[in-house]
Every structure is written in C-alpha cells, then in structure tokens.
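We begin with a single chain expressed as structure tokens, specifically the form predicted alone.
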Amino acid sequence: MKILFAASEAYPLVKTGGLGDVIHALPRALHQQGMDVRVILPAYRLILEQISNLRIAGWLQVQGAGRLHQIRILETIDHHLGVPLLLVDAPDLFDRPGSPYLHPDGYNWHDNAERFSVFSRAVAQLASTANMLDWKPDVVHAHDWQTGLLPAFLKLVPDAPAIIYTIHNLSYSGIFSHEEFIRLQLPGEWWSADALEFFGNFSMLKGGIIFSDKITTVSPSYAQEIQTPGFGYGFDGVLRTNHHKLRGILNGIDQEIWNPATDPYLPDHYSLKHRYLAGKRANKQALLEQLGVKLQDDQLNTPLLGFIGRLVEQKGVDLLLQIIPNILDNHDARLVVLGSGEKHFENALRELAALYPQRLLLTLGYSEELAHRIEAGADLFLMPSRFEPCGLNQMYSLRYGTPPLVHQVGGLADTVVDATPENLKNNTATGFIFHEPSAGSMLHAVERALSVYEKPASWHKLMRTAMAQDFGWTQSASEYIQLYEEISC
C-alpha cells in the first residue's frame, strides 16, 4: 500500500513540537511493516541547507492569494527520515529564516494562510495523479491545521486517494478571516457552517475534520475529551457530529533515540536488566554537577524532581509555580527545570531560583542533551498539563526509570498507572496521577510520591515496572494500517 504523509515539520530536519517526532517515527514504523511510505514537506530554507542530492521531479502551477505560484517538486531519498522525501519548493513562501510558522522576531508570518493553502493545493495536485512521480498514493495522511485544506482540495479531484487527518493539538486550529478566505480564492460553497466557516472566520483544521475519510487523534482519551466543551475549543459539536469517523491512536516514541542503554547524551548507560540503580545514580550525580550543585557525600539520596516543557499555561506551569515553595520549604528535595515560554513564567522561575540556590536548578531555553540527561538523572518527572493530546516526555520518563507525575488528561491518562497501594502491591503502578488541575491536587500527588521514594524497595519496584513498559510505534503503526485498509478498499 502506498501512503503519502503530508505535514509541516519532521524531526530532525525541522521540529517545533511532538508533530515533528511523529512524522519522523511513524513512517519508519509503517515502512518496517511493509508499507510504501513517502513524506512531503514545505521546502523551508532550514531543510534545504541540510539536504543534498535533490532532484527536480517536476513543476506545478498553484493558486495562491490572488496570484499563481510556479512550484518545483523536489525529490530525494534522504537518510534523515529513513523513507523517501518530497519537498514543495515555493521560495517566496518558504525560503525564509525563522521557524516554520514564526518570523525570527517571534510573531506569526503574515501570509501563513497563503503559505499552507498553497502547500495543500500542491500536495493535492501531486497526489491525484501518477504522472509526475510514477507513483500515486492509495492514502494521503495529513497532519494538523497546516494541512487542513488538503482533504478539502482532494474532494475536488476525481479518483482521489483516500485521506486520513490527524489532529495533534486542537488548540492550534488555523483560524483566518473571511477576507483571507476570499483572497485565497477558495470555493464559495466552503463558506458554510457545514464546511470551513467557524464563528465568522474560517478554520483550516475544520476542513480536515469535515472532508477527511477518517480522523485520528494521538490518544484514545483525547479523542473523547475533544468532543466536550471543556476541551473542544469550539469544535466539540462538529467532532460529535463526525464521531463515527473519529478514533484515538496513541503515539509511540522512538525507542532507538530514547534508550538509556545506548543514549549518546548520557555519561553512564543502563537498562532494566543491567545496572539500572547504579546507572541512575551516576547520571543523577553528573547532572547535578553539570548544573553547578556542590554535593555532599549523602546528598545523592535527596530526591530530584524534573520538568521539561514550554512555559505556558497548557503545561500547568502556573500549578508548578504555586507549589515550588511548599516543596522546597517542607521537603529535602531539588527541582530541575528546562524550558522557555511566556515571559511572566520565566521571570517567576528566575525569582524562585534566586530564592532557592542549589535547589531550584533553572535552564531557560532548550537543549536536547540536557533534556536526555534530565530524563536519566531525575527521580520523578513532573507533567501537570491542563490538557495533553498525547505527551511524549512521560513515555521517555518511563523508559528511563523516572516515574512520571501527571494530571489525568489525554495521553497522560492513557500511559501512566497511579501508584496506589493496590497497584504498587500487584506490580502495575508506573507513576503518580492527580485528578484536578489545582495546586492542592498536584501538591498532594508530589507528597505521595516523596513518601514512596522514602521506601527504597517500593520505589525500585515502581522503577522496574515503569521501565518494562513498551511504548514503541509497532502497535500504533498496525492500528494505522488497519485504518488505511478500511478506507482504501
């Protein structure tokens, strides 16, 4: 079966979040199960700087905002992704500095609506015929709002491939004005509550929901949550209407990249079967020394809590800020934080780090090396997200023997088993769960975790159960193949 993945990012070429990780790992897993998979991305400047041996597969003429774009389709078998890569090369739209969506100064590109509508039009043209590539997909798999118009454009094409649309995060929905709708010369009949119109504007993501053959989200719980007003961002009604084609399939993780037995970022390797206690301890010591902590002989036994993530309300940073003084005033513990985001959260963390030197270890920004070292060196990993479509860090933490503490939402609820006395006794516990998005509920869970940490036998059992979990892509890829087969028959 021929599958074309259309997305706006893919690790390691370009990545802003979990979408990039999925577009790296899922096509590879599908390829390993016999699928003929190709990935198509915009030809951002950042990607072109990393890839050589590009071939011009052909040219397309694509409608933009009041103008036609002459677009090259570039083709390469690139080692970065492990499957063939295609690029939509429109230099005036994609050959720019900055991230895929933002100017280097941090604001959205003014023409994002045109950039990603042109990308979707080009992919629809390419996927509707085998003339250019001598290859036509049986299924197009589109991802997030940037490709939301792709299912709609494919519905205008005779004998088009089937299409699956995956929502990675409903809070990013590609909403633009009616004026932009007119400028893009989209079909007039799409300006309807039954199509793209969304509370006086239009939403590209809504196009994906309405016009796709199947919709998936990145965890079963999130698929249920987004059909409710509390998590639906205004789309809950249209999702309930289309619930018959909606399914949650849990994301996996790349277990080659995230493997404490081979991780090149770690100073000491370990696994469930080899030196997991000694390895954790050695990585903890190295992490603390790297962050400037002056250790006394017995201080490695002090619990180290970790947080990695965007410093935004979605990630529960406000809850974390509220409980840090209580944790550090009342418990012999340390906290390491890695992330960046809203300035008021960054400033609040700076102030707390100044109040608790050697105990609140703050790094603003992002470092892949430090992220791996925190996963390996921390004792407990904090993920207090107010909502989390899937989440990956909790799965990395499990693999590294660092029990996660999570809010019971989305993929966090689907991947962590709470360390209740019963679950600890029957060897099913893998972490700690709190149920209300409040500082009090989170603090209670942290205190439960610290009390278990004080019992080494129970904590080591928890670590071993966590490390025994398998969240690779094999099972998820099989579920996607089943969906592909259903819609392409």
Second form
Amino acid sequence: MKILFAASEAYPLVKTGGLGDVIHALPRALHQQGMDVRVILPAYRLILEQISNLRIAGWLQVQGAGRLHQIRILETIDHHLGVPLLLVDAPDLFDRPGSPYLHPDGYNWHDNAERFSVFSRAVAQLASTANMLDWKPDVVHAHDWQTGLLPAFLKLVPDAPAIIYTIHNLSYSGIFSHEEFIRLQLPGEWWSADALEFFGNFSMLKGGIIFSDKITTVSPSYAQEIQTPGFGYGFDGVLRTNHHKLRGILNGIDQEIWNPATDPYLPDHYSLKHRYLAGKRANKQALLEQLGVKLQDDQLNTPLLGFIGRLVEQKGVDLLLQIIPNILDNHDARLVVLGSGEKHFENALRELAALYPQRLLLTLGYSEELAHRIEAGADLFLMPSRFEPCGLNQMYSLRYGTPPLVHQVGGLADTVVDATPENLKNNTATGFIFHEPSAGSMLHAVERALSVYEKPASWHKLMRTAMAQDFGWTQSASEYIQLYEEISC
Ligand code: ADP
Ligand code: GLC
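Can you return the structure of this protein in the form predicted in complex with adenosine-5'-diphosphate (ADP) rather than the form predicted alone?
Next comes the full complex, and the chain you just saw is listed first.
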C-alpha cells in the first residue's frame, strides 16, 4: 500500500517538538512492515541547506492569498529520513530564516495561513494524480493544523486517495480570520459550523476533523479527554459528533536513536543487562560536570531531578516553578532544566537559578545533545504537564532508567505505572503519578519519589522495570496499517 505522509516537520531535518520525532519514526516503522511510504514537507531554507541530491519532479500552479504560486515539487531518496522525501518548494513562502512557524524574533509568520494552505493545496493536487511522480498514494496521512485543510482540498478533487488525519495537539488549531478565509479563496460553503467556521473565525484543524475518513490522536486517553470541555479547546462538540471515526493510537519511540547502550551523545553506555547502575552514575557525574558542578564520589548519591521541554503552560511549568523552592530547601537534591519558550517562564526560572546556584542548573535553549545527557544523567524525570496528547520524554526516560514523575493525563497516564507499595511489590511500577494539576499534588509525588530513592533496592527495582518497557513503534504501526486498510478498500 502506498502512503503519503504530509507534515510540517520531520527529525532530523527540522524539529520543534514531538511531531518531528513521530514523522521520522512512524514512516520507518511502516516501511519495515511493508508499506511504501513517502514523506512530503515544505521546502524550508533549513531543509534545502541540508540536502544536496534533489531532483525536480515537476511544477504545480497553486492558489495562494490573492495570487497564484508556481511551485516546484522536489524529490530525493534522502537517507536522513530513511524513506523517500518530497518537498513543496515555494520560495516566497518557505525560503526564510527562523523556525517553520516563527520569525527569528519569535512571533508567528504573518502569512502562516497562506503558507500552510498553499502547502496543503499542493499536496492535494499531487496526491490525486499519478502523473508527476508515477506514484499515487492509496492513503494520505496528514498531521496537525498545518495540514488541516488537506482533507478538505482532497474532497474537491476527483479520484482522491483516502485520508487519515492525526491530531498531535488540539491546542494549536490554526485559527484565522474571515478576511483570511476570503483572501485564500476557500469555497464559500466551507464558511459553516459544519465545515471550517469556528466561533467567528475558521480553524484549519477543524477541516481535518470534518473532512477526513479517520481521525487519530496520539494516545487512547487523549482521544477520550478531547471529547470533554476541559480538554477540548472548543472542539469537544465536533469531536463527539465525529467520535465514530476517532481512535487513539499511542506513539512509539525510536529505540535506535534513544538507546542508552549506543547513544552517541552519552559519555558512557549502559543497558538493562549491562552496567546500568555504573553507566548511569558515570553519565550523572559527566552531566553535572558539564553544568559546572563537581561532586566527590560519595556526594553523587544525592538525587538529581530533570526537566526538558517547551516552556509553555501545557507543560505545567507553573507547577514546577511553585515547588522548586520546597524541593531545594528541604532536600539535598539538584534539578537540571533544559527548555525554551515563553519569556515569563524563562525569566522566573532564571531568577530561581540565581537563588539556588549549583542546585538549579538551568539551560535556556534547545540542545539535542543535552536532552540525551539529561535523560541518562538524571535520577528522576519531571513531566507535570497540564495536558499531554502523548509525550515522548517520559518514554525516553523510562528507557534510560530515569523513572518519570507525571500528571495523570493523556499519554502520560497511558505509559507510566505509579509506584504504589503494591505496584512496587509486584514489579509493575515504572514511575510516579499525581492526580490533580496543583503544586501540592505534584510536591506530594516528589516527596514520595524521594523517599523511594532513599531505599536503593526499591529504586533499582523501579529502574529495572522502567528500562524493561517496550515502547517501540511495531504495535502502533500495525494499528495504523489496519486503519489504512479499512479506509482504502
Ligand atoms: P511536545 O511535542 O509537546 O513538545 P513531546 O514530549 O512529544 O512534547 O516531544 C518533545 C521533544 O522535543 C522531545 O524529543 C524532547 O526531547 C524535545 N525537546 C523539547 N525541548 C527541548 C529542548 N529545549 N532541547 C532539546 N530537545 C527538546
Ligand atoms: C505534540 C504533543 C505531544 C506529542 C507530540 C507527538 O506536540 O504535545 O504530547 O507527544 O505531539 O505526537
């Protein structure tokens, strides 16, 4: 079966979060199970700079905001992704500095509506004809708001492939004004509550919900949560109406890239079977030294907590900020934080780091290398997200023997087993769960974790159970294939 993945990022070419990781790993996993998969992305400057062997597959003329774009479709058998890569090359829209969505100064590109509607129109045109590529997909798999209009555009063309739409994060829903709707020359009948209209604006993500054959989200719990007002961001009604085509399929992780036995970013290697205690200890020491803390051997047992993530409300940064003084005042512990995001969170963290030198080790920015080293070097990984569609970091930390401490939501609830005395006893515990999104509830879980940490036998058991979990993509890829088969026959 031929599957075309359309998305706005893919590791290692361009990544701002977990979406990039998934668009790298899932196509590979599908390929391993016999699918003929290609990935199509916008030809951002950042991508063009990294790839040399590009071929022009053909040209398309695509409607933009009051103008037509001449677009090149570029093709490469790119080894970075492991499956063939296609690019929608519209230099006016994508050949720019900065991130896929943001100007280098941090604000949204003013023409994001045009950028991603042109991308979606181009993919729809390409996917509905075999001419240009000599390859026509049976299924188009679109991801997140940036490709939300793609299912809608596919409904306008004859002979269109089946379409599946995955919501990775409902809180980013591509909302734009009526004025923009007109400028993009979208069909007038789409300005309706049954189509794109969304409380006086329009939402691209809503196009994905309405016009696709199947909708998936990235964990079973999140698929349930988004049908409730508390997590639905205004879409809970339309999701309840469409629940018959909605499924939650848990993300996997790339177990080659995230493997403590081979990870090239790590100064020392380990696995469940080999040196897991010594290996983690060496990584902890190296991480602390890298961050300017030199400890004597006997001081290395003091707990090191870790946090990595976008510094936005979703990730529960406010909860973390509230409890940092409690943790650091009452325990001989350290916390290492890597992240970037909203300025008020960055500033609050900076202030706390100044109050707790050598204890709160803060890096504001983005670093793949440091992210891997924290996963390996920390003892306990904090993920207090207020909502979390799936979350990958908790699965990375399980694999690295760093029990995660999580809020019981979405994919976090689906992947972590709480270290209750009973679960510890029967060897099922893998981390710590708190139930209310409050500082008190989180702090209570941290206290619980630190008291288990003080009992090495229990802690090592927890680490071993965490490391023994299999969150590879095989099972989830099979579930996607089943869906592709259902909609394409
Ligand atoms: P989300 O996609 O909501 O940001 P996920 O847990 O699914 O959350 O994925 C986040 C990914 O981005 C992980 O691979 C994580 O390691 C990475 N990441 C987030 N922030 C940073 C950072 N500051 N530096 C390096 N990697 C980061
Ligand atoms: C989103 C979600 C995250 C998920 C990722 C990949 O960014 O916030 O929970 O893991 O997409 O699906």
